[in-house]
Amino acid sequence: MLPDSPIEDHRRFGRRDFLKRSAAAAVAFSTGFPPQPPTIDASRVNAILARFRRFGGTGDGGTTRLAYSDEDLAGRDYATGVMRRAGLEVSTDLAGNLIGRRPGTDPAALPIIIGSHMDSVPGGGSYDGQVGSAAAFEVALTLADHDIALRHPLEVIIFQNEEGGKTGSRALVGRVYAFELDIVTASGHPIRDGIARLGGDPARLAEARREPGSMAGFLELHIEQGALLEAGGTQIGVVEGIVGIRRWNVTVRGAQNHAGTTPMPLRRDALVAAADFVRAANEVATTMPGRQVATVGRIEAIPGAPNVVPGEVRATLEIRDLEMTGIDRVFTGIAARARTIEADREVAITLAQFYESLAAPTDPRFRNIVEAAAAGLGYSHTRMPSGAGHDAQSMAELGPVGMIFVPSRAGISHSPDEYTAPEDVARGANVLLRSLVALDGR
């Protein structure tokens, strides 16, 4: 259970926490690095982890918690009272991410800031984004319960509508265009209305963005969502990059007519394209060497009628790399094929670009600093690349990143039987704790 305050009274502080504490500054002096933080309370943060399924939980064991839904907020107004639990100054910035301040020892020095989301996809899971967040508010508390100072200012971010494209990061690089705010979102509130649901100001969006080299860094722990971790029996994922992302819509036009008196030779079936160009994604992403993918995640024929040879069809189309080249390298591929498939259906394609989310490789420093978190702690470990778009390749572009993942049961994610165990999600808020101290320390 969450206790009433975390906050130790200093009116209990005794002489021999003080003669432990100054011994503990004295080592920390003569090494110079920090001596190394307690442990976190491990049912704590998986009491703060099962009270956000109060908000949203379903009763598959999953999480509709959509980004400016009711449960949403309802969620952040919990959020809001675990920091203010922990010390945080809380606050909404104009973009609407939920933000909890500590102060640092040094006023000279950037703020170290962790953090993750809470919002969920339709019919999702309980872990995704939740992990992170219940492991940074523990970070939080656990440093108020031991009156641990940082040199750092500190901040806690619940990054706001994270699954509908990383709204909330975004906005913190200036990277939410304008014509984005009028997109409705699966809660049924354009981006525009969400934010100032949130506590946020559409109209005042640019403000809230900030400038390269204003934070000393980023870290945030994640759920894997997928299984190299579980097969491999490894506690502790770190991360290397995450991927970059870009997206089009796709627009086929062929020729819409009776389906009953036009001849198989003489249609331009604009469906039969779109299949031809959703095989032609696929074999061009699986045959060029590397680890791309490409997907068409989305497909709708117009008029949609039985009885009709279909003479549009709109999709999608994502491809995903860890380096923006790769993108280019297999969407000119695409390209390519869906100019010859123009010529065999007697069709038009168009793929025009909607969404991009730079890829993000990881500092070297800060995967050097997870891993000695890990291999003090005792948990195993291994360097790996994220599949998945994090809101961390957003704060990227602000400074040095890290990230750590915990393991995935059987790799599944986005579904109510996505499943992290306990003892991991322990173990993250353990490393991400022994990780914030040291670069508080760097």
Given for the second form:
2 protein chains.
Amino acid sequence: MLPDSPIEDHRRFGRRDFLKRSAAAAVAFSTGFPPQPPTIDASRVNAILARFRRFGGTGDGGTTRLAYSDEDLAGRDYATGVMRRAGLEVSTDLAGNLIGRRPGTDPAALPIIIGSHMDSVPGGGSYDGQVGSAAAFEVALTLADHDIALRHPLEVIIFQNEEGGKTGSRALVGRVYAFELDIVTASGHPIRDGIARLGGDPARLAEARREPGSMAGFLELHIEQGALLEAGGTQIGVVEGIVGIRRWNVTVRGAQNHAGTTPMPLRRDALVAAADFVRAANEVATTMPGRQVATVGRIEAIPGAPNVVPGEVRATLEIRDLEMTGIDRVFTGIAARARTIEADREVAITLAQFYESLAAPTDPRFRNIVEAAAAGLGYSHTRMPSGAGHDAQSMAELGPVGMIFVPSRAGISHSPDEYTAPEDVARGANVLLRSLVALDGR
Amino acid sequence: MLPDSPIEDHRRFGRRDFLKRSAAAAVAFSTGFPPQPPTIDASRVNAILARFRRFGGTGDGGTTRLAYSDEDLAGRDYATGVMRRAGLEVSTDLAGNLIGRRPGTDPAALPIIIGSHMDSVPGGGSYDGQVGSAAAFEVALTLADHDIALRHPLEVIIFQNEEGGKTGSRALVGRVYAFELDIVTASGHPIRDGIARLGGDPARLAEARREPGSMAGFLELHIEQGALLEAGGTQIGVVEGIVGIRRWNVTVRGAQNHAGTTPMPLRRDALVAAADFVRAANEVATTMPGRQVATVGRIEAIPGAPNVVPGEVRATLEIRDLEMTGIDRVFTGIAARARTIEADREVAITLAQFYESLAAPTDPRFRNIVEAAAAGLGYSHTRMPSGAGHDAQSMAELGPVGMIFVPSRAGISHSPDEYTAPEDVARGANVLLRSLVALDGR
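Swap state to the form predicted together with a further copy of the same chain from the form predicted on its own:
Below: every chain and molecule of the assembly, starting with the one above.
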């Protein structure tokens, strides 16, 4: 095991930080507010984050740390060491999730869980999942530094294979299906073998399931993966929930014709009608009040020759919103426009749903706690949906969840260009710590 | 060789037809107009057409008679027999075109050429090319029946491999390139071997070239392959020319983004911009005066996933018009709209031309002759462009050309459902005969 320089850094600078924090606590006392926890160590959390790059860093700022790969195993070994230094008792559950535990002072209190994931997509960035994991470690280290006891037990969980389908967090809610175990992941390992590689037991995966109501709450810090915070110059996103998703196959049927011999007025061009549809979907989602999104991401004209008027177009439509009823509202608007296009262009349009992922709102009390934590630290903040899926979506089945977003440069994610500034990482970790302490004290 | 029943039919009914025709000629005389040729034998020309189906007929109304295939060779043997019965001297030129010749009375006169092709696409119809070939034979038979001498020599040409790229007619104007000889055609035979199979000499292909100015004119009858004549209830199309074609690769570059995390106002969706482009191209071509057409026949969104905002779209644009300047005009209009879309949607659109086929206008005097022939026969007629390519396009390099269209049911072509009614075939053959005689008498 390589020497752990971030921890050493901390030991060196620990005292100075402690003095600063004590001063801050004194101010809080003097103004009559309840005492606030110390702030995290900004240089340490960023050093931990930088250290993650030793395991799959690609030299261009990015990281390829595929779930179940050797890099994943090495990264988890490193994480185990960090968690142990924070005084956590580290184990791997039957699903292969890496878990660090810290007891609480109240034997009857349910655990509070914090955490994220450390695996990446192929050719991915060095922040997605990793910022939330590093921040969770930093929170545990800060609690240990200051001997802060929590009433609730604390669990830090590094969920396995988030990028390949949230396998770890879904196992905790009993939603990994038998057929999935045979799926060969990007690492080359089927999920079954991958779970075994991590120290889990694929044959006993069902036993990894936890009961709804078995936790006091779950808090996840994550990079935004969008451009909203950066565009608004905002430091903290108070996540209102993870959006629901519905996807449809769109088929537009017109009349296939010779592109040379069919005059414009006699055409029933399926692609021209599909173009109307693409614009209509965009317009409906853009002009309705709300933050819903609608996307046509795939399109094919049939037969697809430069000299043939397309007789059919196949495309996809995806709508996301924080409320499933919001998705319904957008879909109704788009479907109405499709009926108009059918009449105008003499085509037939069918919309067949093929995918659904239910929305997972965060707990309103958790939103307030995160918001108050950000405000208390003097950070600018805004409420926003999460357009992407996260482990918190699974965890919402076990109890109340909250999520904290930090800015992503230019909204870029799943790319070596993914970037979150060190000061934003530190702010996120501070909000996570303060929210945890607030939640514990409720 | 199978017995040739259409010819036998003709012999049986020949006398009755002759009497009818003589009566018609007498009427023409009595009204002071110059004498008109007799009309063709409607049942005979349709029987010849039906006979073609013995060579590659697919039993579903369609025909697969691929150039250079055994069916093609058998069909040409049959055609040779019909032309000989019409008194033509039959030979195969160095390019493998099948040619029937009839001398003229004026030794100094250049030949008038009529004809079309007999090859089909795979799974093709029984009318494309075949109606024009049958009609050319019928014209020669009618001239022979009535011992009508023409001042000009007459050539009936069955051009080889029209469907595979107009090889036969392009060889006559020296436009078959060396590399083409190695192209393996749908029959499985490379063009080189195919030419040899037909009795041509691929090594001496260049000698098949004829000189510009070496013919008095070329007349081709063809099915419309569009729906314009049928839609207008019109019997004869007076072709104004074969449209020119230009094709472009269209690339729209926006910003690829996560479809969940990118709010609608922050998107630079390449597919939404491409949808604008598809509609703009359609609108410009539809609203400009003229009969130009513009088609986007192929489209692909990249990366093409339902949950990714497309960062790039690749498509094709094709514009056809009777005048190349008309194509330029439409393109300029569409390109201007592309500039507007670029600004509106914050994307970059490039248009890169990759194909050009020059327009071949028919000779204005030939249009008048064809029109007068149709009018003299009491057939409804209209002037129209040919949206498809034809052998006449090559022949226009040798001298003036004219084309006659007959209706196609529902505009369907290159399909077993291709159909032209027997009375339309007969009308076309009559217009071809009368136009030929008028041209000869000029």
